[in-house]
Structures are given as structure tokens and as C-alpha cells.
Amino acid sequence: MKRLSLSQAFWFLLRRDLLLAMRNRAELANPLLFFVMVITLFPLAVGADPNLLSRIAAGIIWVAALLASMLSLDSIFRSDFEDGTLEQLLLSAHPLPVLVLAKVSAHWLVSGLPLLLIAPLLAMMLGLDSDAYGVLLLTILLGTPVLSLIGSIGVALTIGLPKGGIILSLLVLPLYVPVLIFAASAIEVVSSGLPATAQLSMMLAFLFLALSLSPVATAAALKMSMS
């Protein structure tokens, strides 16, 4: 049999995760809901004041686009070493960290994309300033990859834990906090009519370092954890 190249084993292994996290559309279902139901939550709790809603809109959104996105992060290796995939990508010829990538890839796609096109319509319900909807995506689109990578090396920890969830929390919540803050910001610079630029860059910067470093440092986890 032909060996795939190093190309289309990356699409050969997105596309299977997909079609999985298709079969189990529970699961994929579970961290949009929790972000919708997380943003409708918060006007019942702090009252319907408009003024108030709008000057803490982008907290909210990206409070709960974090706690989404760790609650989908223990699928991106959990079903493979159950099952004893992640035994066999361990194994295969092609570098660990590209088959990394192409697993966080299908994690962001089907956590991280979502959240994407169903914040502006939650940005709308909590009266965010119709001038900062452009950067609210913005930082989604950046932001979230980000979530998606750095999540994964706290996985490749702590795989082989029974109970690592709570591990993982602490693991990955503190490397969160930059992105939450300079998201937010930007989106409330805007809003108040000043540029976002620096919070962007800082975004985009993130977005490459944790591209450039995760998929290593998660395979050097991954194999750590199962030696």
C-alpha cells in the first residue's frame, strides 16, 4: 500500500475527527449551548440595564467563549486513547506535531467556529456597540485557535490521569488569562472610539507563537504520557 504524504495524512486525519465529532452530535453540540446559555444567564443575574449590559458585554461573550472552550478540550485526545488511536499516530512515520495540528484544527473547528457565528447574535441581545461587532469576531478568530493549542498540551498531560479534568483546569486556565484580557480589551477600546491595534497585534502574536509551539510541545506531552 502507497504511503500518504505528509499533506494527506494532515486532511486524511481532520476529516476523520470531523465525521466523528459528526456521530456524536451531543458532544459537539455541548459547548455551544453552555456559551449561549452562559450569556443569556448574566442579564437574569445583574438586571437588564442596558447601560450596564453593553459596558460588560465583551467580558461576558469571552468569559464564556473560555469556559466553552474548556469544556470541549478533554475531546481532542480522549476518544483516541481509549481507543488506541493515539497509540498508532505515536507510531506513525510522519512528525507528531503536524498529526497534532491537524487534530487541534478539527477541535477549533468544531468548538471554536461555532462560537464564531453565533456571538454576534448574543453581542446583538446584549447591546454591544454595533461599531465593535467587526472586532468582537476579530478576537474570536484569533483568540479562540489559541484556546484550542494551548488546551492541548494541558490534554497530552494529562491523558493518562482517571480524573485529569480538574488537573487540566489548572494546567491551562492561568495561560488563558492573556487572551481574555487583551480580547476584551480591544473589544471595549472600540466601543469607546479608540483603535484596537495593539490589543490585535498582541492577539496575532499569540496566535503564532501557540502555532508555532503547541503542536511540539504537545507531542512531546503525548509522548511522555503514554511511555
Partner chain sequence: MFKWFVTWFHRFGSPPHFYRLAGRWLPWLTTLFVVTVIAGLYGGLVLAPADYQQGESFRIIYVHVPAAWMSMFIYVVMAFCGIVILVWRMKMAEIVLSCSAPIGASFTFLALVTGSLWGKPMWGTYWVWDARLTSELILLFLYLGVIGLYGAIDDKRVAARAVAILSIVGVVNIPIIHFSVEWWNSLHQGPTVTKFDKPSIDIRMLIPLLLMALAFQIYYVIALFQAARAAILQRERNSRWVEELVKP
Given for the second form:
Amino acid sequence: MKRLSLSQAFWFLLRRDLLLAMRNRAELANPLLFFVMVITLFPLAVGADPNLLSRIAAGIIWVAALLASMLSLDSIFRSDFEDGTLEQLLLSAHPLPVLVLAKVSAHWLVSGLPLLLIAPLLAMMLGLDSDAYGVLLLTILLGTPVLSLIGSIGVALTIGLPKGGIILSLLVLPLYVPVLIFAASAIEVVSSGLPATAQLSMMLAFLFLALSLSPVATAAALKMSMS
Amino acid sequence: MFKWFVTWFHRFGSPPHFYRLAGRWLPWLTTLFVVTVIAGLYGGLVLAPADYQQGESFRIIYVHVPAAWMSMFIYVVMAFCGIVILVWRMKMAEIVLSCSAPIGASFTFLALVTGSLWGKPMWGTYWVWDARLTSELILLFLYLGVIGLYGAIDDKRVAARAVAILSIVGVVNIPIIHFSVEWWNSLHQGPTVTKFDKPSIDIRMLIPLLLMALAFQIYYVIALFQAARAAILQRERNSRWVEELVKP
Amino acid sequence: MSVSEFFNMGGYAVFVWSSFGLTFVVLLLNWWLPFRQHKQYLAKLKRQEMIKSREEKQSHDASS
Amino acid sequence: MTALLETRELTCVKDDRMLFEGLNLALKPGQILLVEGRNGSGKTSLLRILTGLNLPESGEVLWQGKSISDVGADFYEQVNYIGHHDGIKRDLTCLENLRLVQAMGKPLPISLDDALEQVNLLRFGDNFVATLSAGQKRRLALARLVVTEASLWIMDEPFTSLDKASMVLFQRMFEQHLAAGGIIVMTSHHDIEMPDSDVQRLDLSA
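Form predicted in complex with the partner chain structure, per the form predicted alone context:
What follows is the whole complex; the chain from before opens it.
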């Protein structure tokens, strides 16, 4: 008898989540607006000295990206949890980590990718060294998927809790530290004229590690949360 | 040997046995702790010579370093319990994991505070973004996450499974975090930090340090047994053996 | 070494003794809180059991 | 014929309360189990344990003689679960929702339009679920049963918000499923009559 294969299921789920995101465009824009607003606040707080701003631009952009991605995490599983679709995913004959990966990928496409697109504009406003633009985009490209992957574990652990949001940041932010360190450092060394190969390859390593391990942890956490 | 281990494991795995054994062992452990800690303190505060660079202030090492060691050791114990919980769903592992978290957090807290108290005379400031202090601070956040998550879930069996997953994720991440912070620090560190790194340590300084480390280990077992006894009683309040226990 | 020298710790007394003191306090609290919790809980359970057995006795007396 | 779905010494504890203890069940193809009991007696917990969503305190659930935690995908291929939540997304159309059900790796016996016709929703295929009534949503959730060919149907109050006509429709669907060698485990506050079927009853309040 005909049945859909695992890869078909993966693409189907990915497409479905993108479709749902497109039908809720207002929600889609929230993390992006947050990202822009946080970055706008920095010059207001530390002063508009162009030298200072261009020196801390990489750090500001990354801290803001980190907070924006954390803010959007809850939407990975929230609506599926509330309407019972998550239950059905757990009862699927396909391995749950693969389905989780599809959902996290969709989440990254709607929350991480826009950051990538708007980052050059913000970097320009903060006066980041123009040589560092390329590497800034590369770190966002390599780093934000790791944030979504790690974050999905935290969301899966707290999805059933009435006040999961506060505890989620406590669980997830410490785990974000390595990504932040290497991303900010990559941009910094490139601004000072050195190559950032070491930092970028570390970030690539983090990405592969997160890709292979975190869906398994997320799947286990979802099973726990649903019981 | 293996058979002995399995029976021992099973006996420790049953809450009533653990409760009784822990109760019986506690006085002995406490005595042992008092003896080791007195020996360690005497050796560290009186017998050990002052450090040629740091003078008497180096004696903070006798609480700072054992506390830092314990903070990492306890997290590893928790992750090990986490695996036992997920694979065998063992009740005692749940209790050990949940009771270890506050103890580990307090050791981490101690390592941080004593570290900064040591830093004031050495660096001239209470806090520098030194690699060890920074990763210890992140470790404290990880502990607080475990405690917070365990407290937030009402059904304690479900809560135990949640923190089991979290501590396994954490233990995979700790080396990565530690490495990143070390690496980050090597780019930014000031010159004074290297004062800590000494090629060798006087044997009269080392022995008290090891004694204090042993004392802290024993203390961990004592505190864990104490907390586990309370937790067992609370969890098993409806069971037969607790009823027998509290019969007038 | 005199006693006052020992307590002075070469001028680092504040840092050394506050470290040791704080460690002592935290370790003591960590031991004492569960100890008290255990004792209170045991007492509570014993009381409940006592009440239960008395009530049983009363109803037994009443029925006989 | 041997039993397809069995439980051995199932015990369920929730918030320190023993819901049931030492529960042994055996269901052969063509049998339906009606789980009864007052609120909070553990009906939903039992159904969720049977699907593997919840873990029992002790005991195990067997599928074709093997524990469901070991069987994995081969078991989930054969299970359809309808819980309190419909498991339907409001912002998708009926057809999109059913396609997702089929994507979950279970065999597909019929076309989606046929399935919609069976639950009288053919006209609503391209409508968003948000525009449907509660009863229509429930019917769409129940259409999940026919778009995949699973032999074990586990349903928690399937008749909630359904009108009389729909209830009759689904009872007939259940009878067909049983006649084809399927198994049903369900709870229901409504009296259901299936005179031609092999009905077992389990009262958890007792």
C-alpha cells in the first residue's frame, strides 16, 4: 500500500509550518521588529559616538539577535501543543527527531533568515567596519540555526508549563554562550584585519553538533512534556 | 564483584532501603567529616607556609578550589542520574538528582564568592572576567535552570524526567562552554591573571588541599542523604513502609 | 606564630576569614535546612497517624 | 484467534492517587472496549497509556505480543488516536489538514475527497477550519480514522459536539471497522449501541 516516505513527511511538515507562518504575518514580524528596536536602543543608551558604536557593533547585533531568537522560540511548538497536533506528531510512525528537525528548520526560515536580511542595514547604521559585513552575515547564517536548535530543547521542556517563558530564558541563555563568543569574536578579528577562519570553523562545528544532537533531546523532552 | 554491585545498586535503588541505610550512615559520615575538615583546616591555615607571591591570602584556596571541584563533580553526578532516570526510570536517581541540584548550586555560589574575595587582594578588584570565574558563573545559571525547572513542574516524576534531559544537555555543553570561555579569555585577559598558574605546589600546601577536597566530598554525601531522606518521606507518604515507620 | 598573627593573616584577614566563614555558613545551612524539613515532616506524619488511630478507636468504642 | 492488544498488570498513579492497579486486558481483532467511569477515574490516562503517550507507573502494553516501546514504528503505523483536542489546525483548510495526517507515515487506503465525503464534509474541503462549527471540526478530526488504514482506533469522547445523525454515521463507521478486523478502545458519555459487535466493558470506578 502507498505510504509517504520520511523525506516526503519532512518536506510536507516544513511546508505546512511555512504556510502557517505566512498566514500569520503579524506574528512573523514581531521578532524582527524586536531586533531592530533593541539595536536602536543602544546608541540612545551609550551615546552616539561613532567610534564607540563601531567598536561594539558586532556585540550589539549579536546580543540583539540572541534575544530576538529567544523571543520567537515559543512559537515552534506552542500552537501545535494547544490544538493537539503535537500529540499526533508524537504518534507518527516516523522518527520524531526528524519531524522536530523539520519544524525547527521552518522556524529558522521565518525567524532567523529575516535577521540575516536586515543585519547589513543595522550594521551600517552602527558604523560597523565595511570589511566585516561578509563575516557578520556568515556568523548569522551559521549561528542562528544553532540558537533555534538549542532553543527547541528548552521550549520542549517548558511547553506544558503555565509560566514557561521566564524559565525558558534561564534554561536557554547559558547554552547560547559559545555561539555568542565565537560570532562576536569572528567579526571583531575581521574588523582588525585578521582572518576569522578559526572562529567560523568552530561555528560550523557547533552547527553540525547541534543538528545531530538537539533534535534527539527535543524529541525526548516533547515526549516528557506530553505525558 | 559484579553481582555484589548489582545487589548493592538494587538495594540503594529502593527508597525504604535508602532511607534506612542513609539514617544509619549519617552519624558515621558526620564524624568522618568533622575529623577530615579539622585536619584539613589545621593543615591549611596553620601548617602550610604562606605563598611567596600571594602571602597569606592564598589560603582561600582551601575553600575555593574544593568548592569549584565539587560544583563540577555534582553536575556530572546529576547527568549520570539523568541517564539512569531516562533508561531505567529509577526513583532513587530522581531523588538524588533533584536533591543534588541545590547542593551543587551552593558550591558553585561559594566558588564564585570565595574566588572574588581572593581576587580583591590579587587583582585589586572583586570581579574580573577571568575564564574560571566566568564559566563558574554560567555553571551557576545552569544549576538555577535545573532548580527552576524542577520547581515549576508539579508532578515530580515528570519534573525529574525534565531535569534529567536538561542536565544531560548541560553536561554535553559544559566542556564546550568552558572551552569557549577559556578561548575568549585568552584574547582579552589582562596580565595579572597568570599569577594563579603555578608550575608546582609545595607538598605541605597540597595535602591540606586534598584533605579539604575529601571533606567536601563527604559533606556532599551527608547533605545529599539528609535531603534525600526528607524527599523520600514526602514522596512515599502514602506507602506502607512509611505508615509502619510513623506508627505510635 | 602568635595567635594575633594567625588571625591577622598577613593583613588579608577580611578576605580569608570571610571566605571561610561564608563557606561554613552555607554548608551549615545546606545541612540544617533538609534536616529540619525531615524532622518536621516526620512529626507531621506521626501526628496524622496518631489522629487516625484515635479516631479509629473512638468509632470502635462507639460501635461496641 | 490470539489477542492483538494486551496489557499486563498496568498500574497508573497520578498526583499520588492510584487510578488503577494490576489492569489486564486482551483485545482480539473485531472487538471494541468501552472504558467507563466517573470523571477523574483514569479513562483518559488509560487511553494515553495504550497509545504510548503516557507511561504507566508499572506494567506494560503489548502489541502482537511485544511491548509497544520495543515495537515502535510498526505499532504507530497501526494506531489512530483521537483525544480531547481535535488535532486540527485552524489556519489550514480541511484538505491541508488531512494531508498532514497522511504525511505521518501511515498507510493510505482512500483519497482525501472520499474521506471527506464519508464524514459529509466534501463541500468544505477548501474551507479554513476556523470557519467550521464545533461539530464539523469534530467530524474532520474523525475523518482521520478513514484517511489512514490503522487497525487500532483509540478515541477519547469521540461524540462530543456531534448531532444525532452524525453519531449514527460514526457508529456505522465503527461497526465496519470492527467487521474488517479492527479494534476500538473508546470512552463515551453517550450510550452507544452496536448490537452486531463484540463489546467489552471496563468500569474504572469500580
